[in-house]
Amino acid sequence: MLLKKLREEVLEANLELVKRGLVLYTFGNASGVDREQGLVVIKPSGVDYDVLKPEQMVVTDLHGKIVEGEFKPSSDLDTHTLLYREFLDIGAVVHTHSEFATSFAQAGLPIPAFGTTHADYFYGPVPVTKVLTDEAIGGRYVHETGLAIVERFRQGGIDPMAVPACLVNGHAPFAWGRNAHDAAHNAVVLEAVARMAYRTVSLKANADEVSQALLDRHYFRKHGAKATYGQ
């Protein structure tokens, strides 16, 4: 069985999404990449989380060609593989339809950086993509979804490791990280900050985002060469 350890890590990430209430039924998926071998491990499409096993994970190359697996890969595979090809520092991708982050995506709105909880994980607002054209939707839709994410980051000059998530307009969020555990963790935090942002604007529609000084203080205490948080 190829990539046994990575299969186990990807399975654990998928189950974490269920445990934290980010997915219903077979919604959502997680994947991981082995950069040395150029191979991706991803959840099979439509298989119930209750019965998922490491050997059921599907292995593909970075262009989505199946290398090993008896099941069809997640229908979002082309988005995952495109993100791996374009964002070279990421090691895993998670896609959910979590309630609050998806609400922002459906509204076509970014998630503002209202406070320090957000700043601990995302160095600025979580962006939202442009609306996909009818042509994109009718063509290679899943591939076009990935292109829209990459385009948003490139045009906005956003570092995908500093803001490890994006909302797909009218759809739902994608998150990523250095490994499968990290990506699932970021997806869980994304939903938490989306919930807080929703409640913030419910209380005060014109609430100000956190100051640059406070954003810097909280983000860089956890990230970068001078991080001080943790052991």
Given for the second form:
4 protein chains.
Amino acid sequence: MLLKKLREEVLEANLELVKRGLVLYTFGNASGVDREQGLVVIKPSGVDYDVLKPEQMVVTDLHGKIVEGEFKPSSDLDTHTLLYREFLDIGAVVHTHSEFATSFAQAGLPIPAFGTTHADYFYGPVPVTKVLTDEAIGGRYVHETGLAIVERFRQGGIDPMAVPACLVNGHAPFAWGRNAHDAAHNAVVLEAVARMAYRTVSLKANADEVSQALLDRHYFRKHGAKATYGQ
Amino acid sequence: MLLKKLREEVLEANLELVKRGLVLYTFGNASGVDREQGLVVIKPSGVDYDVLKPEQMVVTDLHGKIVEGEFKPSSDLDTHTLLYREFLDIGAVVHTHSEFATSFAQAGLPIPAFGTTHADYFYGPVPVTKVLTDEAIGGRYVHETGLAIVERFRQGGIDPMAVPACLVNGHAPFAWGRNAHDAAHNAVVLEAVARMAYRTVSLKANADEVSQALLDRHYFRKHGAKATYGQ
Amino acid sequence: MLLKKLREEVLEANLELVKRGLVLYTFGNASGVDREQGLVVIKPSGVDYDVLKPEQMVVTDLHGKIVEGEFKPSSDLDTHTLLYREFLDIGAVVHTHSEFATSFAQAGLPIPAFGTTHADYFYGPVPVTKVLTDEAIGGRYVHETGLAIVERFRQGGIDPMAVPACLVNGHAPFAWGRNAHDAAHNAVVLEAVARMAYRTVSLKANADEVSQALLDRHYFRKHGAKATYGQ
Amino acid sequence: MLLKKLREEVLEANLELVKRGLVLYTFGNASGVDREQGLVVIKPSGVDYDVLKPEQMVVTDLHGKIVEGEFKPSSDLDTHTLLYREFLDIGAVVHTHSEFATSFAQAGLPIPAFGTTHADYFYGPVPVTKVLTDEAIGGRYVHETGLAIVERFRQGGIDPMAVPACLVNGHAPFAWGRNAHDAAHNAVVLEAVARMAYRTVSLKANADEVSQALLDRHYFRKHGAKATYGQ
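Please supply the corresponding structure for the form predicted together with a further copy of the same chain (the preceding block corresponds to the form predicted on its own).
Entire complex below, previous chain first.
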């Protein structure tokens, strides 16, 4: 069986989403990539989380061709593989319909950087894609979803490692990270940050984002060569 | 004992509503129909969920006449039987007072199709009935509740299999499906969709619904002859 | 030991409040009355719920004089006893600081009868008292709290058995019932109804209350000589 | 090992924050001070709560110099030690990013004293600091955070023992108390009070705070020489 360890990590990331209340039924999916072998491990489509096993994970190449697995891969596979091809430093992708992040996506609004919780994980607002055209939706829709994310980061000059999540307009969030654990962790924090951003604008419609200085201070406390957080 | 398997499925659907936090105390009820025999199995009225047993389910004909059972049926029975008589493809009906769907019903507002979570299950907004007249309320009230649902679908040209739920104005939601499992599942997703619609309009009062193209793409990914989701 | 059964019922009502998430730490209290003996059983002040025992309940007369018990009674005792002296059909009183009902109390707003969930339990809006005067607060404050409730019902011509709860302005809800079980049940439903009323006005600021016809239909389905709900 | 009992109390306070849903992952931290020895016990940085042990707590002096411990202390240490140096009656400090209190902090708004739940614990609004300057953020940021809190209390003439919490603008709350148990308790109640304040202003934008008389009555019922609450 190919990629035993990665399968386990991807399964664990999927289960972390359940444990943290980010998914309902079989919604949501996580995947991981082995860059050396050019292979992706992803959750099968529509299988209950409580019976998921590592060997049920589906292995594909970077263009979504199935290499190993009896099950059909997640229906969002083409978004995952596109992100792996375009964002070369990411090692895992997570997609959920978590309540508050999805509500920002449905409203077509980015999640502003209102506080230090946000700044600890996301170096700036979490962006939202443009609305997909009818042509894109009618065509290679799942692929186009990935393109919309990549385009949003390219045009906005946003580093996907500094802002490891994006809201797909009218749909829901995608998050990523260096590995499956980080990607799931980022998806969980994204939801927490979205909850608090929702409360913040409810309390004060024109609330200010944090200053660049505070964004720098908190983000670089946890990331980069000079990080000081943790052991 | 009549309809052993259907009793178990209906009980399981009732318990799923409890497990997912959709009902408080003895609120809510689920039923199922055996089309061949023309019999309905429904939860008894006001019995605690944690002591409910399959043999306590009440069996009636399609006009609510009790055929088997020691207990009184749910007080909403006449709405269930009317829906079975009018919506010929449905196999089960679920009624809850789940928090967010009920709040839309109380506000007299439909649940707009704001995102793909909605589109995966409901092919358009979840409609709300007209306000019942005093005559209807004073007369065969529970029957009239069912009539209001059917009228809303007929007048709106809505296919009950494509939009498997309706909000009763000033009351709460009814959901249905091909079988008891599906009906409960739809009621659970309806509540999740209502939560996110509530958050969406809080964030942006005039938020746009998804395009017809996105509605088509997501709905038909999970439903109909060309469905690709799941195994 | 006096009133063994009533102690157990009062303890159970207190624990029901914890189980349903209505109280934090030692907030909240329930009491019951034995009308024949003219005795009240009430939770002791500030004792952790998870170590509460029936024998720790405090027994007082209808004016709050301690008859049996090693512990100090709940600091809200004088509100409870006043309600027993003035509302002669009630058998138990429950006080919580449950989140949504308390928020209406803090806003100085009644809970409108927006739907059938409300109508099933409360035959009209749940009223809110006037703001207590500085004199009342500086004087027999806990007694005055009870007076404000009674005054609100008397002046509004509200039957305390038909609307078994009141919000104390700037404070929190009191609920009551024929016995301890009912009073706790009413407090739990009050919170559910408050949650949905909050959501309803968020969705539609000027939402309509249910019609008198619907209020009648639902309330009398569960209460009075012609009740049909349950077994 | 130094300060065995204090380590256990600080650990217990940290775990109370987890139990009450105030922290996500390794967010949040609690510390305690031994005034006689001039030593502070604080949670290590970024260690999972479910493996935390008393011996992993870090001991520092009142200026944050490590005296005992293999782990790095919480990154917020300098705020804790400053508060101990400036607020001489406090025995413990707790910092969380709890959802509603943090949302008020992100909106730059104090938590008004809308009801008796608030008045039972906080003798007036819970204040919010000024926005930190870029110089403060770029300099001794964690120390400056503590300074902003102290300055807010000094300039507002607020007694830190009467209002045992402060919101740091754009960041999150700090709470404190006579000992670790009290500080955690205050942080938990702060979040409950913030939730209800959020609901209150949602229901009524210009809601009134409680009167000075009610604030006095409730606060002094639980605090000071004449307290009557509890056993």
